[in-house]
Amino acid sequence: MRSVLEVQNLNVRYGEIHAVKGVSLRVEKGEIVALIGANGAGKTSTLSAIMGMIRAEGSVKFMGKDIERFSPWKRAQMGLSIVPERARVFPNMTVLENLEVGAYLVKDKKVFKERLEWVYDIFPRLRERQKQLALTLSGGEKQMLAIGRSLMNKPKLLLIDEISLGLMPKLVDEIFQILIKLNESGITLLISEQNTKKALEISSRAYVLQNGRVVKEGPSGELKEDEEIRKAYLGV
């Protein structure tokens, strides 16, 4: 099976800081793959580089095509979307207007309405609050809106960065259940997450980043039982 995403020897530098050091990873169609590691390990930089939001060296193939030279807009057009960390919604726009921004590549009004209904079915609270300004939403609702906005592009691969950051435990459970449902609906996911326990619970495979390098990789079930992972990230 051809991988949805293949990354080889990815390097990201911020001036003198070498943030991502030769990272290689792959994501197969239908998978949930997790990037785990401590804060500052290089997870966000890796996702940002895959989306084309920051400069990087190395090979990035999406749906079998080399996309290193493609703009983020072109990558989105191909079916790659990202949910950035800290629910970066547009606070002074309504919920509906935020979703419309996510559908900027959709020109057909019928398709737009179908996508909107699909997102509202996944997140009924967004339907209820569609006329509210995004700044009035709770933290969990903002995360839902950030995911919903990315879904308006009907992505083949959804990159999700630190979705649980700053959320109460109950909301974390709810958001992760939503990620499982999205995956069951046919969307492939690559998630960057500090909540190692949750990430390993819902993913089929995972990569462990430390100081910008992949130090371990494998089936999530095996990594959950790995003594080093348990001590470093699971607190057991």
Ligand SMILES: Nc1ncnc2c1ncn2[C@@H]1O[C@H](COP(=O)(O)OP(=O)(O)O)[C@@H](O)[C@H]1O
Given for the second form:
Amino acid sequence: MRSVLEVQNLNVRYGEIHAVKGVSLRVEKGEIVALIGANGAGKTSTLSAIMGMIRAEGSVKFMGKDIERFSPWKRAQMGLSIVPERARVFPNMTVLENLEVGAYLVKDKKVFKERLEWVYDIFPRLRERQKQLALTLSGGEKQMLAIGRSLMNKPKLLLIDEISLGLMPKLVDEIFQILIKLNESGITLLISEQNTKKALEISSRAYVLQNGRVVKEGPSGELKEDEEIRKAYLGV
Amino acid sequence: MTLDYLYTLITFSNIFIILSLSLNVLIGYAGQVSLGHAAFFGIGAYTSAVLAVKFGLGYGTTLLLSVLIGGFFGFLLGLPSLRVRHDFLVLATIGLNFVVVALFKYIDFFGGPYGIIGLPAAKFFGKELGTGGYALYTAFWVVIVILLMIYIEKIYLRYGFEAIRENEDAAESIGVSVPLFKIYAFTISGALAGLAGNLWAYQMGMVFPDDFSFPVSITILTMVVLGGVGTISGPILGAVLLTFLPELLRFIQDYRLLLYGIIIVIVMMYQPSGLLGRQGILRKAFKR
Ligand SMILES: Nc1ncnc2c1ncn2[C@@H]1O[C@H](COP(=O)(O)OP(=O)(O)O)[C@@H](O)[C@H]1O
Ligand SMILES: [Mg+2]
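Can you give me the structure for the form predicted together with the named molecule, which would complement the form predicted on its own we have just seen?
Below is the whole assembly, all chains and molecules, this chain first.
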């Protein structure tokens, strides 16, 4: 069976800084895969490169197709989507308008309505706030909106960059529960996290990034028991 | 105020409504600030003047070519916008305005500093319109342009444009092709400014380089900013206000640019979305 995503020997450079050094990873259909690592490890660079938002070298295969030359909008049209770090919703649009933009590729009114209901069912708070400008939302609500906006396209693979960043622990739990639900409803996820414990709990496999390199990979259950990881990331 | 004078003012107002709406497509929807919009206005006007006076072409043909050539130059300006940063684009548009005016001034084909005079009156089915008729005719184009704006807003363009204005990266990652939409915006904007140029040339019966100089660009920009960037009603209100007010308050005339500068600063400070923008005082007043 072919993988949803296959990345080989990915390299990202910012001038002198070599931020991602030959990263290879793959995501199979139906999985939640976690990309864990400390601040500055290269998680955001890796996900942005997969989405095509920054320049990178290496091979990126999505649904069996080479996409490394495609611009981000082309990748989005193929069913790849990203929830960027710190959400980056459109601040001066209402919640509903943000979702409408997310459905930019959906031309069918009926499909749009269904998707909107689907997203509102997942995030009832967005329904309550649909007329509000996005800039008035709390941090957690912005993250929900960013996820909702991506879902409007019904992506085949959703990249989520550090959803837990700056959120209160209770909200983090809530959002991770939602990610599990999303996955159960058939959406494949590749998430980046500094919150190693939580990420290993909800993912089936994980890659550990350090200074731009994958230093460990494997089933999350095994990584949780790994001595080094327990010391370095789980504080045990 | 004689009736003829009033008709003339209405025509000017209509032309500036079209100009400010066309600039608004760039600024309001595609987030591309242009300080040289009068260049496209001039290109449209000179296209009509040259074709009518030097080649004796009829009104319908000059109108069509003004729109097409305005749109073509808009498209050309759009190409570098895909590569350069916003602040550079602002400078480039100012430069474009000066270059275009200089070309009109120094190339004999365009009539030099005295411009091109002697455009025949626009004829429709063999009849001239007169001042009142022409005002009505320009109003007809205003209606067409407003309908086009509503269409652009309603159809997915709006979301594409608005998304780009707010955040190009985020827009691309949800499938909006930023290059395509920027090019659309520049082309539409240039074409409509070309239309305004045609209407102007036939109203005046002549064109002068200075009618399309940098201060005119600032005037158009002020209209958009004052009324409300990214709305349809805002640029219309801005154009009407800034066409009629200086006529009513004659003493302002000499201080126009100063006034516009002050308006821009005050609007930015107290009404950043414009009078009819989302947070504008007039919008709120209407809603109540
Ligand atoms: N735009 C940029 N310009 C220069 N260096 C960058 C840029 N973005 C990230 N970096 C550097 O690249 C490395 C990886 O960063 P990043 O991908 O953001 O890591 P993470 O998301 O894991 O925190 C860091 O050393 C960071 O300083
Ligand atoms: Mg990061």
